[in-house]
Each structure stands twice: as structure tokens, then as C-alpha cells.
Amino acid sequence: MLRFLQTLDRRWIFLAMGLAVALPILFEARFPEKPTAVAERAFNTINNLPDGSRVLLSFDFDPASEPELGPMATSLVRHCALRGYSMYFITLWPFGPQMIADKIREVLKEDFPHLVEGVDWVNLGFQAGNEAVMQQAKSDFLRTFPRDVRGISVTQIPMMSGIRTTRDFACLIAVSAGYPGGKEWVQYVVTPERGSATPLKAVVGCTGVQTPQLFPYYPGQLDGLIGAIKGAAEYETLVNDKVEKLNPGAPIPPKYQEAVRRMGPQLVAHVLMVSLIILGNVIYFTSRRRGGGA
Amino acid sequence: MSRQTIIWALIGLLFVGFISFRALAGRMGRIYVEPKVQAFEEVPADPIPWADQGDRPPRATWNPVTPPAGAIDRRGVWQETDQSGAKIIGWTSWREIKATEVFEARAEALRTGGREPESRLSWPRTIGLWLAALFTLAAFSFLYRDNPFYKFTESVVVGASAAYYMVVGFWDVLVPKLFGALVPWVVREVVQPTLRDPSLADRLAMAAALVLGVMLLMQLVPKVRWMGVWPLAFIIGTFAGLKLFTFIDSDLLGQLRAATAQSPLVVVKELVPGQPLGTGEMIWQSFLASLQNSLLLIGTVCTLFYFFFSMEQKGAAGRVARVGVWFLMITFGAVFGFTVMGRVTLLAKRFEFLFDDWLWLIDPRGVHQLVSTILGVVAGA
């Protein structure tokens, strides 16, 4: 048996992992999500902004990270729309405009048709330049984003009046998959404002790979952090609970349960992975005790 | 042929058989669209009597009108004149709709003998879906072993991504920023009518950027390669200047503040009005917060000590460094865990795509339920 396990073809491990992910999807296995304090703080930061606040949403991700960040972007847009904030969408990634368009269509156009483009939300699209864009937006936002994706000058968009710099926003929400993204927003825009009388609040949603890099900024330089699909599922649960309180018994559309749904395969895959790590260690130590080496 | 090869071949055959069964016996991997035909009639504006010769004539307005019969099948934007000689412009846009709706509408039409719905199968989108599914399977095939299907898929992904970045770079950066500043009249005439006149500072800045860009490309010419060093120096200098201050402010001072002033070693959680907290709970919460802050400080100091190579890590110094190594290991474990979570999510999404969009085995979004599939078969969809 030990010999069999030592020489096991790795492709069987791949197959086992494939099944561990596929079966919960096929059987639509779901598990309850209990929001942690980190997710609750992100939720409360956004929820407790004054009515009619201006929120800057930077969607710095692409299709490669959409499975992780898409559900949290959906929940964040839905939460802002529920609270009636003015939403300003921007992106620093070339693929970002499509991500913004998807969320506007899925959430705002389908479920909040009363919100008017240019009055309640505006899509300012992509700007190339990475940190230079952040630096410039900090001092002159209108010059950095001179027109929206339709080509209309920002001077003709009603909700742009009163916006001069990033300081005129109540909160920055960055959904980030890498560079440039959440880390750069913290470094260039959020931290320099921390000492001011009305510091810019900031919530970052990021991929699993990025989460450990951003945790040091929380809670000193970040007011909320939504890490990976787990954070997205917790945030989604909090927003769904809020909607449930507003409309008791109303069905939750499937698009607002995507993160929770994706946590089913996570659980089974992680159990398999932990089991394999334990098994690997058992095989290693047993082999060593028998003098067979690793 | 080894036993293992036979087992894997059987698994592969089972999979192919299942896909063939799904494709032949049921409905799967189809995208339906619904047309929306729009037509507008031009209403010329009355000329302004007091206008000078050479003034731009007032703009015509366009009123929506009922599209002519058969307009749905016309390609692109079409134009015609009506009986009164007015110009009509129209087009057809296609919106993706749920397969459920299509099948139910067709079954209803079959039952009642009513009019067939105008929705139809979108061949371009369906082919795109099948290509995406086959490319996904080809990418997965690498897990068995390297093969030509995987190589082809990899090349297509790399090529398509590079091409997309190039196109975006040209239209979103070069055209509006560079050409928009240097030859604004051309850009305004050809692609961006709303482009504002650039300021002199913009023009000068972009001219300098163009010169530096051309100099950077000189790296490719061996004789004048030295010219490429200057723009490189400019890029590195600018980047260092931007980064240096933010790193000191955000990462060094910010993290120092977080590890010291914002994390006192002894925390006393106070009773907050409106949040009932018993004495026992208060002591427990205070203890937890104090422990967390103490661990943060110990972890930071010990980990930094591990990277202090100016003295030999022996005795007490060695023990402190070893504690630092443990903190590092825990950090690496957390990083690994988060990375695994991210990768499993990506795999789950690809499986969701295969099972939901392509094979129609699951239906979490309620777009192609099994009952509708049966209805579709009945209706001959």
C-alpha cells in the first residue's frame, strides 16, 4: 500500500481534485456563510456613508480574475444602488470597461432601472497610465477623466458638478486583481489623505493572491477589505440580509448568490487538499521510519 | 499498452461518449437571440431666415417610425426613402435571451397555432460558445500530458490577448492622447468629434513624449542604441520619484504607525452605550485585543530580527530569529491557502461554464431548465 501511494501517478490527484470541484457544482451544494468581522466592517463602512454620498468605484480587473472578483463587484454595486449613492465607475485596466459594462447591465439596468445615467451613475471608462492616473486624479479629476464612455464631456454631465479631486468622494471602492489596483490606490491616494480632517474612506476587494499583501493596510489605512471569494461570499450574505430586511420573503435572484454558490466547491476542494497534505506527511514519515528515505 | 493508459483512455472515451449523447439526445450549447428593429425618419429643420451665407445649417431631427416589412433581415445600417421622399435610417440589434423563453414561446405557438416567435438561434454566438468550451477542454488536456491541442490553445490565448492590448493601446492611448494633442483636427474629423482643443502645454508634453518614444525604439538599431538610454533614464527617474515618497509614507511610516501607535499592548474595551457588554465579556474582549496586538509586535520584531544578518544568530538572538521563522511559515501558509482558494475559484468557474452554458446539466441562473429542454424537443426547437 505504501509503495502504491509513493508511486501514485499525479494525474489521479488531478482527477480527484477535478471531481472535488465538479461534484459540488453538479449537485449545487451550498453551505451557510457566517460573515467575519472584516467583512462586516467593509459592509458597515459603505452602509454608514451619508445619504447621497459620492462613491468612486475602480474596477481594476479582467476576465482572468472575474470568477473571484465579479461576484463581489456585483454585491458592491448593488449595495451602493440600494443606499442611493452616486456611483462613478472608472478602471485602470484595458479589459476593465467590459467588466464595468457587465455590472451596470446586470445590476443597475436590470434591477434599478429608475437610476439615470449621468445623474445617479456615470461610466468614465479606462485611462492608461497606472499610478500617474491616480496621482493626477488626486489633483484634477476632471482633467484625468475628461469624458465618459459615450464620449460626452464631463462638463455636460450633471453628477460631475462639484467634483474636482478624489477628495470630493466620500469613499473609494477598488476591486482589484493586481497592478495597478488596491495596493497602489492605498499608496497614492488613500494614505496621503489619512491625516486630513475628512479622510477618504477606502474599501478594497481583491483576489486571494493579493489578500495577504493588502492585510497589513487593514484597518489603519483601509476601512474595509474583502478578500477572495470567501470575502465576496460574506459580503454577498450581508447585502442579501439587508435586502431581506427591506423586503421580507422576496426571492434572491441567482446572480446575487454567485459567491455563496462558489464556496461549495471550495469547501470540498480544501478538505481534499488538507487530506492530501496530511496523507503526504504520513507517507513521508512512515517511509523515513522504515529507512526508505523520502 | 500499459494498464494505466487503458484506464485513462476509457475515462476519455466515457467523457467523449457523454458529450456526444448530450449533443444528440438533448439540447445544449445554444444561444438564442431576439431582434429589435429600429427605424428613424429624418425631419429637416427649417432654415434660419437671418442666417449668414456659409453658416452651418440647423440640424435635422430624427423621429422613430415603424420599420418596413422584412427590415429584420437587412444587414447592418440600412437607408431608404419613403413615399414623401424623406430619408429613413434603420438597423436591427440582437439581444441574447433565455433558452427557456424561446422553448416556451415555441411550444405555446405549436399548441395554440399562433405566430412563431421572432427569436432565433444565433450561429456566431453558438459557435463562439462551442469554441470556448473546446478551448477549455484543450487547456485541461495539459493535465494529462503536453499535446498539440494544448499548444494551439495556448498560442491562441496569448495571440488574442496581445492583439487586444495592442488595439486598446492604439485607440485608447495613442489616438486620444498623442494624435489628439498633435493633430487634433484629424482625430476630431475621423474618430472623436467631441475632442477639445489641446492646450499648448499638452501639445509640448506630447511632442516630448513622441520624441522619447521614438528614441526608445532606437534600442532596436545597434548603431544608435545609445539613444534609447535617455528615455529609459527618464522612465526610471520618474518611477523612482513617484514610488519613493509613497513607499516611505504608506509602507514604512504607515506600517510603523499600525504596529505601534495604533496597536497598544494593553487594550481596555469600554462599555459602549447602546451595546450591552457584560463585565466578563468586556474582560475577554480586552484580553483578546491585547493578545492580538502583542502577537503583532512580537511577530514584527522577531521576523525583522531573522533578516538582521550583521550578527551571528546564536543563543538568544538565534531563538528570536527562530520565532521569526515560525511567523514567516505561518504567513507563507496563509499566502498558499489564499492562492489555492483563488485557483479553485477559477477552476469552479470553468466547470460552471462547461456544465451550465455548454452542457446544460445545471441551471443555477434559471435560463434553460430541463422542463424547457423537453418542451424544446417537443416543439422541434
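All values derive from a computational prediction rather than experimental measurement. Residue numbers count along the first chain shown, from 1. If you superpose the two forms and keep the largest set of C-alpha atoms that fall within 1.5 Å, you have the rigid core. First, how it differs from the form predicted alone.
Once the cores line up, the CA of Ile13 ends up 2 angstroms or more apart between these two forms. Val271 is not among the residues whose C-alpha shifts by 2 Å or more between these two forms once the rigid core is aligned; its shift stays under 2 Å. Hinge motion between these two forms is captured by two rigid parts, the smaller swinging by 15° against the larger on C-alpha superposition.
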Second form
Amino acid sequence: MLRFLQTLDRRWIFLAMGLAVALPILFEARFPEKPTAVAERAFNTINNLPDGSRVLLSFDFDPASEPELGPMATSLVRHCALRGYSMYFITLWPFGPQMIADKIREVLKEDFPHLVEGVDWVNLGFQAGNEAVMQQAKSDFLRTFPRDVRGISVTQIPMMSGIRTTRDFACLIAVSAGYPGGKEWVQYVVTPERGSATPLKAVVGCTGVQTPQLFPYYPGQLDGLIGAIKGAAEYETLVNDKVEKLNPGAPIPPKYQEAVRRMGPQLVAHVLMVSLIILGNVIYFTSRRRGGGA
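Alright, leaving the form predicted together with the partner chain aside, put up the form predicted alone.
Keep in mind that what follows is only the chain, not its partners or any molecules around it.
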């Protein structure tokens, strides 16, 4: 048996990994999610904002990271809409406008048609300049984003009344795939406000690669952190639980279960990968004890 495992053709392992990913997708395997304290804090930070709060949503990602960040962006927009917040969409990434448009269409226009553009939500689009945009928005938001994506001046948009700087928002929600993104928002906009009487609250959703870079800012400078598709699945579960309490028995559309669905193949693949690592170590040490080569 030991000899068989030592000489096993690696293509069988590739096949096993392919099946570990494919089968949960084909059979739509879903596993229950128990939200962690980090996800619950992100949810509570947004959920506990005062009624009618102004929320700045920066979608700093592109199609390459949409599979990982798209579901959490969907849940965040849905959560803000359920709470009745005023939503201000911006992006610092060139492909970000399409990500914003997709979530507005999927969530706001399909499920919250009573919300009016310019009154309940506004899409201010893309602005180039990375940290310079953040710095300018901190001191003069209207000059940084002078028009919405329709070309209408912000001075003519009702919900822009009273907005002067980023301090006029109750919370910043950044969905971030890299630079510029969540880390820069924390460093240039959120941290300088931490000592004020009403500090700008901040929740960041990010990719798995970015999560270790942002954890040092939590919870001192970040009020919530949603890490990768796992964090998205936990946050999605919390939002769905909230909807279930509001409308018991109401069906949950598949688009609001996408993060949990995507966790299925990831979980099975990770279990297989860890099992193979353990098996490989057992084979190695058994071979050494018997005096054979590794």
C-alpha cells in the first residue's frame, strides 16, 4: 500500500481535485454558515446606523475579482436598501462603474423599484487619482465628484444637499480588490477622523489576499471587515436572517445565496487539499522510519 501511494500518478490527484470542485457545483451543495464575530460586527455596524443615514459605497474592484467580491457587494447594497439609507456610489478603479451598474440593476432596480435615483441613491462613477481623490474628497467632496454618471451636476441632485466632505457620511463601505482600495481609505480618510467627536465609521470587504493586510486595522481603525468569499457567505447569511425575520417564509432569490453557494466547492476542495497534505506527511515519515527514501 505504501509503495502504491508513493508511486501514485499525480494525474489521479488532479482528477480528484477537479471532481472536488465540479461535483458541489453540479449538485449545488450548500453548507450552513455560522457567522464569526468579525462578520457580525460588520453587519451590526451597518445595521445600527441611524435611520436615513448617508452611506458612501466605494466599489474598487473589477471583473477579475467579481467572483469573490460580487456576492458581498450584492449583500451590502441590499442591506443598505433594507435599512433605508441614502447610498452614494463611487469607484477609484476604471472598471468599477460596470460593477456599480450591475449591483444597482440586480438589487435596487429589480427589488427596490420604489427607490428613486438622485433621491435615495446616486451613482457618481469613476474618478482617477488614487489617494489624491481620497484626500480631495475628505476636504471637498462636491469638487471631487462634480457630476453623476448621467452628466447631471451634483448641485442639481437633491440627495447631494448637505454633502461637503466625507465627514458628512455616517459610514464608508469599501469593497476592495487591491490598490487603491480599503487599505488606502483607512490610511487617508478614516484614520484622521478617528479622534473627532463623530468619527467616520468604516467597513471594508476585500479579497482573501488583502485580508491579512487589513486585519491590523481591525477593530481600532476599522469597524467591520468582510474577508473573501467566506466572509461574504457569513454576511449574506446575516442579511438573509434579517429578511427572514421581516418576512417569515418568503423565498430567498438565488442571487442572495450566491456566496453560500460558492463556498460549497471551495470547502470540499480545501478538505481534499488538507487531507492530501496530511497523507503526504504520513507517507514521508513512514518511509523514513522504515529506512526508505522520501
